[in-house]
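Next up is one chain by itself, shown in structure tokens, the form predicted on its own.
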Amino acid sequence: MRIHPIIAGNWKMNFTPSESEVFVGKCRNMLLDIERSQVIFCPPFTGLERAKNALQGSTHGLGAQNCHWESKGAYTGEISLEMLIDIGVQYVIAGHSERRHIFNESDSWINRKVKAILNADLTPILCIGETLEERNSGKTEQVIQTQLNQGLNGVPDISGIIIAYEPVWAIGTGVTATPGQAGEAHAIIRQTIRSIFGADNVDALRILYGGSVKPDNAEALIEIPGVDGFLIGGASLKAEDFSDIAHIVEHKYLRN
């Protein structure tokens, strides 16, 4: 089964609503020949509606960077999935390393979000990854297995879920995992998913790499077995860089 790769841009806390609309419009013009890869834009909450307007008539996806698992209530500052659906969101990031390490989100919280996203018929992008200390201590496999087992606890099957491996030590640092490190981690993820859900549909699971992806390293990274696309941070804020990465991924798909 051939799977369509994904190029997702996580803008984090960047771009005003008006900047979001202009940026997406610029990217659309640069991505006109992307036909087999799924491009996803993940603006801040305030930019979602303007980004959606700029995406009208395209096949590109719209994603949110976070959500709350409750449908409504006294949760000041939070955003419900119903609100995101009304805007037109299709994907939601859950468990990004900055949510885990800056805002202290637990695997239990992330699990609630994943299940709520699925129940809302949206697609979660579940982020997992180890810190530099954990890697240096030989705990990479243990961390990946724990985050997957706890983050997917109670989820009936893996269909409709995207996994993003983002080594915390490579996010925003300019350091990128070597092909060997990324390939090993992606293999651990797929094997762990197979042990949780069985062999059915595991081959169709898309596992993204995220961690200082740039145009000058994207080609080497997308050639790694088991890497099905990217979750891009800093480079997604530059239309030229984001477009270059998308074309690298698309061309790899066409060659295979």
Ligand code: PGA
Given for the second form:
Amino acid sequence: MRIHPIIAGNWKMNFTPSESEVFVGKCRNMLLDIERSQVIFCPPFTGLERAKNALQGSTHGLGAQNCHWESKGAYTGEISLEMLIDIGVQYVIAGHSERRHIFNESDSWINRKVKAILNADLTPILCIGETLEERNSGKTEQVIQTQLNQGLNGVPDISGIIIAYEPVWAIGTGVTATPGQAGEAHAIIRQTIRSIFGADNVDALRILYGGSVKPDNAEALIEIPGVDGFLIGGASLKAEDFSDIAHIVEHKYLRN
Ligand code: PGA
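Can you return the structure of this protein in the form predicted in complex with ligand PGA rather than the form predicted on its own?
Next comes the full complex, and the chain you just saw is listed first.
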């Protein structure tokens, strides 16, 4: 089965609403020939609506960086899925390492979010990955398994979920996982998913790599077996870099 790759830009806390609209418009012009890969823009909440305007009539996707699992209520500062759907959001990132480590989100919170995103008929992008300390103490496999088992607890079916492997030590640091490290982690993820959900559907599962993806390393990273695209932070804020990475991914798909 041919899996269509994904290039998702996680802007984090960058770009005002007006900047979001201009930026998406600029990227759109540079991505006109991207037809097989799914491009997803994930602006901050405040930029979603203007980004959506700029995406009108294109096949690129719109993603949010977070959500609350409750549909409404006394949750000051939070945003519900109903609100995101009303804007036209299709994807929601859950469990990004910055949410886990800076905002102390637990696997059980992330699990509630994943289930709520699925119940709302949106696509979760579930992020997992080990810290440097965990890697150095030989716990990478265990961390990946725990985050998957807990994050997907009670989820009936893996179809409709995207996983992003983002080793924490590679995020925003300029250090990327080596092909060996990324390939091994992606294989562990696929194996774990197979053991949770059975072999069906696992072939269609897309596992993205994230962590300092740039135009000059994207070629090597996309060649790694089991890497089905990227979740990109820093380089997604530069239209040229984001477009270059999207073209590298698209060309790899067309070549195969
Ligand atoms: P980075 O971020 O590309 O800047 O390392 C990736 C991410 O946090 O999703």
